[in-house]
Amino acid sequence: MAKNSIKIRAKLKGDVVTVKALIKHPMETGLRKNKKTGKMIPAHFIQNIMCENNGKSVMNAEWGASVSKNPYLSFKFKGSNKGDTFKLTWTDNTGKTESNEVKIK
């Protein structure tokens, strides 16, 4: 995947913070064929993604092929600070991962 594939917003509000992430992903489900070749698109999406807040686990999904192309994600939580580091790290199914972080505003 390219640099930068995930954008995240972490967003503290009273003692609740706001996580909005846009993850670029092609999520393919291996049941499309391409039309040029009439041949399958193998599977390739997000299986897993884990949310941190100061290394601490704050929320794990466990995604399938069903999930739409550059998904979108939103959650809150509690029991954080502004400043705090938040970090966000995805897996697919052809066990390429990546990450990213940013401080709570």
The other form holds:
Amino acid sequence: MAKNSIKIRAKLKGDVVTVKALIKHPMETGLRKNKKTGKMIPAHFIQNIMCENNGKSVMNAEWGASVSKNPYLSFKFKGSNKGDTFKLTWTDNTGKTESNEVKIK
Amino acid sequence: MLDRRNFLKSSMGAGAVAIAASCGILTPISVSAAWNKAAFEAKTMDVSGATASDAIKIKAPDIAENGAVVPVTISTTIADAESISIYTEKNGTPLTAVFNFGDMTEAYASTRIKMGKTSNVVAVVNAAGKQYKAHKEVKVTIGGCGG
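So that was the form predicted alone. Now I'd like the form predicted in complex with its partner chain, please.
Everything in the complex follows now, all chains and molecules, and the chain you saw is the first one.
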């Protein structure tokens, strides 16, 4: 996989898939000052996370700025099989979006 | 405030359509447009419409040394949970994250949040038109908001 801001692990155990994802993102609240210049650092954080299994949405999340820098996310879902494609897409408040896909193991 | 109340009410009742939509009928682009600005920018927390429940488990440290990274895991045994919201009561903007679940998803969400100071972490679960809440206090020694 090319350089990507998202690391995903999706593992099937019994009939439940546990997804763990790490996203590289500054998650700036817009309330912090740059100590050198004294200027406010503009807000820059992820607002939406979309998770799909074989194209079907399983979870979506809305985030505020108080989710930590380089956010971690984990959740579980049923009804998936080994080899299914799991896709995670994020969109931040600047409109930037990125996604990554993994096969469920 | 009014917007926020309306948002909470609508996610319980008539707005179930919107929830259904955000659970997969709409494309990612239109869902991202639905980011609830009013709720996320609200300076106060209002969860008075929710009933306290023992069926919600919040896993978070009792004392967080670094408020910038506080691991929080929420799970519930309440049937038909549609969404889990995480609030950090004393943050400037308390609403931290909302997880909307599809019908295949287990009522479980885990993430890491920033906390400015010692505060209650409140989890609100939406299930079958009702709201349930639980909270846990996390003591913060070094705040995670601001530099």
